[in-house]
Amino acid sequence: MSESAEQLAVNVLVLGAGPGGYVAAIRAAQLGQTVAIVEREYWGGVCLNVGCIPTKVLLRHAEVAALVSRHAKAFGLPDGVTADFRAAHERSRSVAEGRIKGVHYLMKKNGIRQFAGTGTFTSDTSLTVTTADGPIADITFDHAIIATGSEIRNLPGVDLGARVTGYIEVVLSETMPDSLVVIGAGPIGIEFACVAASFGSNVTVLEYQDRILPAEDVDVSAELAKALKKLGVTVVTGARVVSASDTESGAHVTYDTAAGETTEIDTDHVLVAVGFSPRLEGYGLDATGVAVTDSGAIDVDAQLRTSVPHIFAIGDVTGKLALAHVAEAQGIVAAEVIGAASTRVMGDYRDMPRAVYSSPQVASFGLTEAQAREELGDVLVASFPFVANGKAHAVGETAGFVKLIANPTTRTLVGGHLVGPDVSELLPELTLAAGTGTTIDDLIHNVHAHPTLSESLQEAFHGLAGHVINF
C-alpha cells in the first residue's frame, strides 16, 4: 500500500473498461453498488478501439467501393470509380474516438470511478493501479469481476515484426498494403481478406484446414468461398504455414500445400490472424487464489463465478467464446448475481449469435448440419437463396441463402446459418425463436414486410414446415 496513492473501498471492483467490463459496470451501479473500474489501455476495449467499430468501418467503405466497382453500369455510375483508403482510416478512427468519448460519459452518468493505469491484485478483496508515475490507488473490494481480454496467438515459426503483424498493425495503418498475405480463415482474417480486395490489394489467404471458416456450416464456408474469388481473393486450404518474417521491402511467407509441396510467397504484408489466448499475465491473479483451466483460461461457472466465490471472470479470459456480445451478456449476468437481482445462468454458447461481417455477410447460430445430426438423428433442414428474395434483387446482392436446422419432435429451431447481405441482422428473430421454443407451426404465421430480406426468414420457415411458397 502506497501512502500517496488514493485510498478507495467499493462494492465491486472491475478490471477491463472493453464491452463486458464496462457493462458489468454499468449493471452493477444501476443496481446500487459502489463501483471502480480500471482499465490500462483501451477504455471500450479493443472492440471500440481497433477491433469491432472501426473494423467495420472499413468494412462498410470496402462494401460500398466493391458496389460501386461491381455494379457501377446497372446503377448508372461512371466506370473507374475509387475509393480512398486513408479516407476510409481517418472515419475509422473518427467513429472510434466518438464511442470511446460515449463509455467515459456512461461511466461518469452511473457514478463509476475510473482509474487508467495496470490494475494489480494483492490479495482476493484487494487491487493496487499504477501509472509510469508510480501507484494512484489502492481499491479493497467486495467482489471483483475480471474482464482482462485477449491476446492474439502465433504460429511457430511466425516472427512478428513491422511488415508481419497481427490485426491491430492493419487496423491503424493509413494505407492498404498493395499485396496481403493472410494466415488464418477464421471471422477476422476473412473480414481483412474482404477489405483489402475491395480496395484493390492482391490477397492471398492461407488456411490449415481444408475450408475456409472451418467452424461454420459447411454450405456456409462453399457459399462464401465462391464470394471470395468472385471479389480475387485467393484461398489455399490444407495451407500448413512453415515460417514468415519481414524482409527489406517486405515479407515473405512459405508453406506446406496438402499435397506436400513447399510453396513461397513475397509479399507487402502479412496479417496473422489464427486466433486468441486469454489475456493472464501482468495482473497479479495469483493473489486471488483464483483457478486457471489447463487450456490457459479462468475457470468459470454457468454464473462467471471463478473458484473464488467472491470474484467473477468474464469476456474473453474465460475462453468461452471471444465475441464482444458474448462479453456483453456476460456482464450483465455476472453483475446482477452480484447484485442478487437475478439468478439467471449462461446456457450453451454455441446458441449465441454469431457473426462475420466479410462480403456478403455470414451468421449463424446453434448447431451445423453435421453437429445437428450427430446429436439428434434425424431433423429437418431447409434453405431458401437470397435469389428468389425481391429485396436482395432491389439491393443488387442476390448472393447467398437462409438455412435452417429444426428438430423434427419438438419442431423447434437448433441452427441458423446464413450467408447475404446484412445477414446478422435477421439473427435475434431466430435466436429469441429458439431460445423460447417457438414451433416451426408459429413462426410460419409471423409475417413479415414485404419486400425485405427477412422474408427470406419466413420462406424457410415454410420450407421446415414442408412447404416453401416462393421457390
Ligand code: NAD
Contents of the next structure:
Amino acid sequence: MSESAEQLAVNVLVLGAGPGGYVAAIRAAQLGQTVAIVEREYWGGVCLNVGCIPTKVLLRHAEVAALVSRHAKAFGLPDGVTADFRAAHERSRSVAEGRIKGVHYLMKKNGIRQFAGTGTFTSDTSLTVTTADGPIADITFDHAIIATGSEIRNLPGVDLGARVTGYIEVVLSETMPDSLVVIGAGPIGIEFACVAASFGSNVTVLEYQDRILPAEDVDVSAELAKALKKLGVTVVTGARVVSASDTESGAHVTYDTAAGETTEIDTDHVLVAVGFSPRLEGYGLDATGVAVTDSGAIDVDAQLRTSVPHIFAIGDVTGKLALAHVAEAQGIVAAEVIGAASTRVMGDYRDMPRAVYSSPQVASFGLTEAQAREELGDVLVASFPFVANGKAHAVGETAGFVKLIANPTTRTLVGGHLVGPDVSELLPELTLAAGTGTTIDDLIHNVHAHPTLSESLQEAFHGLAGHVINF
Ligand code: NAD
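Starting from the form predicted alone shown above, please give the structure in the form predicted together with nicotinamide-adenine-dinucleotide (NAD).
Full assembly next; the chain just shown is listed first.
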C-alpha cells in the first residue's frame, strides 16, 4: 500500500479498457455494481486507437482511391485524379480520437471510476495503479475482469525496426511506402495489402500456408486471390520467411519457397502480420493465482470464470477468438454472471461472425465446407454469385458470392462464406438463423427488399432447398 495513493474499494475491477473491458464495465455498472476501470494506454483498446476503426477509415479511403483511379472511366470521373494518403491518415486519426472520447463519455455517464495508468495485481483481491509519477491508487475488489488483450507475435529471424514493423506503425504512418512486403496472409496482412495497393504501393504478400486466409473456406481464399491479383498485389504462398531486417534505405527479406529455393526481396517497408498472443505479462497475474492454459492463454470456463472463482477474463487474453465483438459478448456474459448471478454461457466460438475488410470484403461464420463434410458427412451446399445480383451491378462491384452450408437432417445452417461488397453487413441474418435453428424451408419465405445485396442470401436459401430462382 502506498501512502499518497487513493484507497478505493469496488465491487468490480476491470483491467483493460478495450472493447471487452469497457463494455463489461458498463454492463456491470448498469447492474448496480460499483466499478473501476484501469487502462495504461488505449482507451477503447487497440480496436478504437490503432486497429479496427482507424483501419476501416483507411480502407474506405482505399475504396474511394480505387474508384477515382482504376474505375474513373466507368463512373464518368475525370482521369488522372489521385487520392492523397495524408488525408486518409488525418481522417483516420480524427475518427479514432472521436471514438476514444466516446469511451470516456460512456464511463462517466455510467458512474465508472477511470484510472489512467498501469494496473498491477498485488493479490487476488487488490491491484495498484501506477503512472510515471508513482502509484496513484490502491484498489480492492470483490470481482475482477481481466481484459488485457494480446500482443503481436514475431518470427525467428525477423528483426523489428523502423522499417520492419507490426501493424501499429503502419496505421500511424503519415505516408504509404512505395513498396511493401506483408508477412502473413491472415486478416491483418490482407487488409493492409488492399489499402496499400489501392494507394499505388507495390505490394508482395508472403504466406506460409498454401493459400491466403487459410482459416477460411477454400472458395473464399481462391476468390480473394483473384481480387488481389486484379489489385496488382503479388501473392506468394508456401513462403517460409527466414529473415527480415532494416537496411540503410529500406528493408530486406529472405524467404524459402515451397520448392526449397531461397529468394530475397528489397522493399521500403515490411509489415509482420503473423498473429497475436494473449498478454500474460506485465500486470502481476502471478499474484492472483489465476491458471493459464498450455497454449499460453488465461484458462476460462463458458461463463469466463478463471480458476480463481471471483476473477473473470475476457477478450484476446482468453485465446478463444481474437475479435472485438467476441470480447464484447464475453464482457457482457461476465458482467451479468457477476452482477445478476446469470446462468448465461458463451455459445460455440465457431459460430461467431468473422469479417475481413478487404476489397472485396470477406464475411463468414460456422463451419467451412471441408469442416462440415468432416463433421457431418453429407451436407447441403449452395452458392450464388454477385454477378447475378442487380444491386451489385448498380454499385459496380460484382465479384464474389454467397456460399451457404446446411445440415441435411435438421435443414439448418451450419456455415456461411461470403465474398463481395459490404458482405459483413449480411452476416446477422445468417447467425440469427443458425442460432435459432430456423430451417431453410422457413428462410426461403423471408422476403428480402429489391434491389439489395441481401437478395443473394435469399437465392442461396432457395439453392439449399434445391431451386435457385435468378441464376
Ligand atoms: P492470423 O493468425 O490470423 O494470420 C497470420 C498468417 O500468417 C497466417 O495465415 C499464417 O499462416 C501466416 N504465417 C505464419 N507464419 C508465417 C511465416 N513464417 N511466413 C509467412 N506467413 C506466416 O494473424 P493476423 O492477421 O496477424 O491477425 C491477428 C489476430 O487479429 C487474429 O486473431 C485475427 O483474427 C484478428 N484480426 C481480425 C481482423 C478482422 O477480423 N477483420 C482484423 C485484424 C485482426
